[in-house]
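Next up: a single chain in structure tokens, the form predicted on its own.
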Amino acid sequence: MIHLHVEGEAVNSKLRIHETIKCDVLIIGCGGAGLRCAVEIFEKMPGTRVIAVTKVPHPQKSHTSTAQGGLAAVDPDDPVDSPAYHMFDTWKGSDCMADQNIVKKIVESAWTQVIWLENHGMHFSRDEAGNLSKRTFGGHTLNFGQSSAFRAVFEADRTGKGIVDTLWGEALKGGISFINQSIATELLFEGKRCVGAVIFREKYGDFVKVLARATVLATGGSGQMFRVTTNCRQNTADGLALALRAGLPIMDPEAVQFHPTGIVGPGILASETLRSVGGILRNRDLEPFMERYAPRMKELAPRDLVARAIEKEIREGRGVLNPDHNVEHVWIDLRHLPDYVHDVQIPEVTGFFRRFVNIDPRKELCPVRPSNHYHMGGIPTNEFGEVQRGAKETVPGLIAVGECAAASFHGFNRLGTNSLLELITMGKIAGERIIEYLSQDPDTLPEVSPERTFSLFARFMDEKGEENTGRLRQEMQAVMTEKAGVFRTEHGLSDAVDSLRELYERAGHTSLSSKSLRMNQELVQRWEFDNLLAISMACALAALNRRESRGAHFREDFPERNDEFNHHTLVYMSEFGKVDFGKRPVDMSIYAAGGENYEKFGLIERKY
């Protein structure tokens, strides 16, 4: 147990490592990507000692379990669809910023992973003939954009939960050890090699040093940067902040997706499934407005286009003011859908409307508006999930997968269902790479000590003042929503940077009401706020630097795509607000290979 003496002595003089644990693989984050990685290791190398850290009380509470709609995968024997069409859609949807080697690798392995999940117990929905049911999603097409593709397999509207439950069971069979309700506060290095991390166990209020031959970051997203988000409360950019503190870059932090249909009020996701089964977006006058913005695909255009269309309708006075929340929105109309669709295909989502806004979607219009959803940027990795220190150099022993990572499969706009696809495929690929690494790496672990954790936590414990972390966090979220949201400008982003600097200074004048380390939610929230401030600053500065519009990054003062910016941005931040920018080329290997339909993978125009 850690004993703290607060008065008259620096707190960090009493902070110490309570225990040192050694293992083969440390996985930080227990969502779909982290668990899929663990299961692959157990299947190919039984007996490997894997420790997984989760921020939540139980792995099944991980954010992946909230994913609703499905995962895209093309059966190679499909007489209508083709993996080439899926690759094209992903490339076009990304606004020519996805890395084509990643796109090819993930798409070509997609169907194999669907079969793997079903063979391991996942209950995919089936049609009356007994085949896997499929639904369409925005931006997924046949014949290189000619018509919508029914490509997403699903488990009703609880697909993410099905994936997590399946992987959790398989991980238990493999002998995984979980450290629940804990956070990673620092990556540990021997030279340039990552050898584990420091873990803070909230329940016990102590620090554990976990030394590992390979470490996996799978910490999820950063949605709590914004006021309204579909993300769980634990998605506070922790993995990205860990990387920045370790001197590593994050890539494309400005690439943030806003889902078009968040439920007004809580911001909870109203899945794209609603539009795939026939839901219609309507403005104040009940006009189905999407045909003005995407004449061919309408409601099934990619998310960034639909989100901007909704915001434009609201800006131009065609929104509806919600009296309960004093916020404007549009409607999604589900009233014409048959009972079968409500009862079988979208029961959970329609239940959200009943539970949270007291609306019956069978009889009433449902209020929606864009809500922060997904971070396309993240910790840069190569095609095997190995973390990069620069455009070419990797960090031995360190892997990143899932939403916290950027390989980059999504570029500057993610297509619906591609996130679940990425996490199961990249989880598997990363597991394979770790097995190869373990077979070559000597079974030795050095004794290293933390360099940042105790000074960081001592600072939090010693701070004095009248500021309140919760209020500061709300101010930060308001700034990011207004200045770095769906629409961005030079002036707004500059204001956001100034505001974030001020909030960082004010954060030093907060005071914790309890100095205990055990189950101190104030302390954890102070740490989370530090993470959110860092990634918000990186996002705002990168958005300011990218003077063009591309995918979900839309600059009103630079509304066109400028192919001078056709590169990934690497952001290093050695101290708050001081960044260095680097570049990583966008991989265009499908185009460069010059094969069949290669011209579809050039710098193409993006219209729907």
Partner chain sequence: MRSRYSITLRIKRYDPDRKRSWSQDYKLEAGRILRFTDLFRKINNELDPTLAWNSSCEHAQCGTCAVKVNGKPLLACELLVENAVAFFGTTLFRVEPITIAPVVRDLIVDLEKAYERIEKIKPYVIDPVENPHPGNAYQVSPRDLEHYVEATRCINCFCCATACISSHRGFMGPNAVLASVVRIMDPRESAKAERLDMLYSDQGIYRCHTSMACSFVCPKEIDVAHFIALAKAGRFGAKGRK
Second form
Amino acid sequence: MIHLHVEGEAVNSKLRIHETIKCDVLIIGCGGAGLRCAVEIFEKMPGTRVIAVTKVPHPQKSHTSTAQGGLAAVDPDDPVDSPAYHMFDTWKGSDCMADQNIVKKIVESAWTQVIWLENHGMHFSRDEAGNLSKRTFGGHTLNFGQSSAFRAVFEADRTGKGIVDTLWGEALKGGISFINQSIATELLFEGKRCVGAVIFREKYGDFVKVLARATVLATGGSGQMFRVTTNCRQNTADGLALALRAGLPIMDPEAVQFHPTGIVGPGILASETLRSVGGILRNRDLEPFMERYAPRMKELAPRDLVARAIEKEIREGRGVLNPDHNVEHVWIDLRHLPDYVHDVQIPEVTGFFRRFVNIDPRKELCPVRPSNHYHMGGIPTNEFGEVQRGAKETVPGLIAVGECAAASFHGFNRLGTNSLLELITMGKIAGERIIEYLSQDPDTLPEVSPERTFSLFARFMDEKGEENTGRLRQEMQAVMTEKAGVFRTEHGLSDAVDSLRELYERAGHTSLSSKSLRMNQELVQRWEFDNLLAISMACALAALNRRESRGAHFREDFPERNDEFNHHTLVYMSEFGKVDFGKRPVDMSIYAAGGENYEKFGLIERKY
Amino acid sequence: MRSRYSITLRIKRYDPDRKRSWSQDYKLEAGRILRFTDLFRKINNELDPTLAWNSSCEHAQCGTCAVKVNGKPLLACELLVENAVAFFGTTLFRVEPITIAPVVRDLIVDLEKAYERIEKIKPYVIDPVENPHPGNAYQVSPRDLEHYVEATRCINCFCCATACISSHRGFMGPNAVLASVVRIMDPRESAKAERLDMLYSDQGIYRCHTSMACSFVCPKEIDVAHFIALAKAGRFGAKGRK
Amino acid sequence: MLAGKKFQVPLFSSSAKIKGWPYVIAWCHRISGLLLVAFVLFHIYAIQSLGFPDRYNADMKLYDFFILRILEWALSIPVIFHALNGGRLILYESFGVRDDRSMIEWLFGLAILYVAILGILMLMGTQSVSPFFFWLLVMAGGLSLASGALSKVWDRRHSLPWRLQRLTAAFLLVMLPAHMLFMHLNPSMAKDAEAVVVRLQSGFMKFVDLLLLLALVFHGGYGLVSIAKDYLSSRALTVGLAVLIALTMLVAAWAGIRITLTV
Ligand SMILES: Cc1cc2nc3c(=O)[nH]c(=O)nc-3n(C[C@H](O)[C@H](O)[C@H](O)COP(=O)(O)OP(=O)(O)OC[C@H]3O[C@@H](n4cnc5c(N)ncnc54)[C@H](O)[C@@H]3O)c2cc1C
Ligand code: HEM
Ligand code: HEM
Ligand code: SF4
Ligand code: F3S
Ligand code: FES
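Provide the structure of the form predicted in complex with its partner chain, given the form predicted on its own shown above.
Whole complex next, starting from this chain.
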């Protein structure tokens, strides 16, 4: 006992800033978004001191590397496609919640950014003529919904990896400093201006303070809120929680997308490509049931529709039970596809089935079910990626890009391939904005001290009790999946809120088995759990608040969309479970400009 | 087909605070298609929260979770219990960190150190060739791409480097060679001479003894040895130094 | 030729399962290389007594012991294994022959054949062939193989010593197995100092031996340095060891040359 006590004290005295580092730009998160931003800065302003922090052991291990299918961009040389169609698809997909100024900006710069990536060495798949190959993807159409568009460029089924590899290389070339396997635990402010962050370096078990003239949040998604997710282990909503703790709002946390075809068990994503190359969904009776839900688009309907269709089949008893993981699922049938498709177009995905469930997709049906996939909600930003404090006011020095941000390009439902597009376009735009900052701002950085990090970590160190963080997290994930997942109801959501409160309470009774700071996963997981709980709570409360169905947010008790809710939700959380709601209007500038086809950008119906 | 297995993981552990290493047995009940990462998580949740292990995507697509199981370097996130039992013919598994960089704790190694070698070969286009159609993509024939596209699939899991007969001191490692070869074969790169100099250096291909363990263990099934041999056969461009 | 099953050699198969047969074979190649270096050093030392025929003959008498004969025969295993596998490596690396499985099967097959033939010869022990004729043929084989390899490995980017190691390997691939064969075609050719000395009066035979010696000393020396580099990270240590190896090999070469030229 005495020994433990002494050790505990020694640990708490280790909770101090070990080193202070000054730089021009601090980037928190090295996925596609963070890296693209860094590279833009190097290109335009060589010699800028950029520090990038990532939670994973190396930037290449970031979640973007896992993205498979592709990246949407309209080729100006394409005789049939047009940016207007892409904007329309995005707007329609978003269920009238995307901000049209953002949509226009991103869609119009898309092709330039694809070319940029290609010119910097990304290994895009090619057609016979040596140009970039394109393929179709769910929700992307020609002529305002008439037929499928060949709009997604891709690198086989590892597009995200291609992007990260290219950007990581370019960032190295630019002279970036990485701080790997480290977490940002607190944003630092001088008055209202963000001036950096506190970083906990897991490998060394110490804290460094990074003071920066501009700080970028690019921490990615929050999939670990749910039990079955395609997201990586590190996607624990850290960035969103950092913002909330700093008194900033998060926007539309209830807008969570479920990918219709996660592979049963690990939840690994069986890419949309499977459906675009002709995979057919079948229920227990082998009926191709999508014909009933989306007669025209069938398997190519947007994700939320397909996800709900599958969930419905399962709920109505037409699913199949997998005994190992104890989950119900439907089948995706790939048996009729030619060998060429298996070998060339989807080798990695069919490989997944072979590897992860021991199934040969050429001969057998493959088990899939909806799993959590993408968080449309996030830290609200304007069209330059600047973080907003309210509907208009921005936070000087703070930028957010990528999945953790909500600009909002995706509104309430993201189209496949639109996320990678957002990373590379918004990353670049944010980079440009930062360069403007750096050229205006005086090169002075104030000395500020962290306020919350040490009390938070000391609390984790001192907590005593029998609870286990891992198990609590599983419980939370189960609650969120059941009550705040694909189908939501008033009753279920209130239950979820109560359960989350209880879990928060119980989390106070976890005691760490080791008080070491060095590579202490239990400690980091405890911290992550706090983040997950906070964002889950925000999600559940916002979902409760939104008494309508829109995009991926489906309320069984309010199955229709309701114009009354045609605004973004801003959620502030001063302490756990105590939220204030704000509103941000949806930008409808394309509609308001009244140009050609403007009527397609009104409050249109979302039917496929 | 059995549906459950009683297995034992004998995990090599290391505590950096006390600089002590030991091995510890964990007995688990597992379903047939649970993966080793699921098992590690299970250990954290049910037996021992202090066990440290690494993973990220858990899709076999990032290379973070590489460990040695019964001596074989592999990705823990794609090793199913059922396959492991069938392959190794036992239910006792020795799990160790990969031997390519210093251990930080338990199964976690300092990947940053390992990556230094990849960074040395400059994993980007050093000097792009002039684009005949500025503002457009380069045209790359799918035939040309075919020759090296396999090599672009490397996820830097370092399984190959762990298995290689050359210990990892003087050698840049199979995956660094691979990354080099990709850019040498990439028609958009013009700095071939610089790249070849790195490849034909003392840390380069001469440290490879064609033991081909790299191709054998690569979880992405890349024929690494083939690409290294291409360099030995002098297949890249004009002979002689510029 | 040899079906997969035959590869289930107990000592190796678990390792082969984890890292593949070529990996196991690479280790065998390394170990056989080391054994051969050790043997060559000892061998050159032993030949030094050619200057004193009685001592040489007395030394050679020792080989009549059963155990030593067995050992002598056993030496053919690393020789032939290393030679054929070295040939395979050159085929794989420089000639683009990448079908490894069948190459490994051929390698095992040929090696077993050679060892068996040598064993039979040793048991019979009475043949007699004209040395000049024999070595003329062998030299022609060795040199033509080496020149074949030359065209493939002579990329000027390659480090010179590496190229030379491949060349000597191709040359030795013919020369070394032949050397052992020859010595057993008629045992007295090797074991009787007089016979050896008489043979070595021929300038051509001196030339053959010296070429063999130089090729070997270089090849073995480079091999040792190459192994050392795999394990040493400190530059000073590597250079130090390389110098030490070079010195040892030079001394051996010098001793060999001296005795060849003086007898
Ligand atoms: C399986 C899968 C397939 C997908 N396929 C596609 C597709 O085909 N097309 C498409 O457009 N989109 C796709 N997506 C979506 C897309 O991949 C993601 O939305 C996108 O990669 C997010 O990128 P990001 O840069 O915002 O974040 P990430 O790539 O998740 O990177 C986040 C970074 O932040 C770091 N980080 C997190 N928290 C902290 C912290 N506290 N401190 C420090 N660093 C931190 C992480 O380590 C990481 O480096 C897919 C997603 C999944 C899950
Ligand atoms: C008989 C014909 C021979 C051939 C065809 C041959 C071929 C080769 C080849 C191709 C290599 C390179 C392997 C690599 O890439 O590491 C090699 C390595 C080596 N050889 Fe030979 N060799 C022969 C004879 C010998 C002899 C007689 C000796 C001993 C003096 C020897 C000692 C070595 C050593 C020590 C190595 C290094 C092994 C390693 O790096 O693991 N070789 N040989
Ligand atoms: C066991 C079988 C062997 C016997 C009986 C044997 C015998 C001899 C003899 C008698 C000579 C003297 C020169 C001559 O007659 O041409 C000689 C020279 C030589 N042998 Fe062998 N040898 C054997 C195996 C080997 C092996 C396995 C190697 C290499 C690894 C080798 C390498 C050499 C070399 C390099 C020379 C030349 C030495 C010089 O010219 O100084 N021998 N050997
Ligand atoms: S070549 Fe294969 S084993 Fe080696 S790092 Fe790349 S993916 Fe891993
Ligand atoms: S395992 Fe190593 S020895 Fe060469 S062929 Fe592969 S790099
Ligand atoms: S965790 Fe990404 S490869 Fe296993």
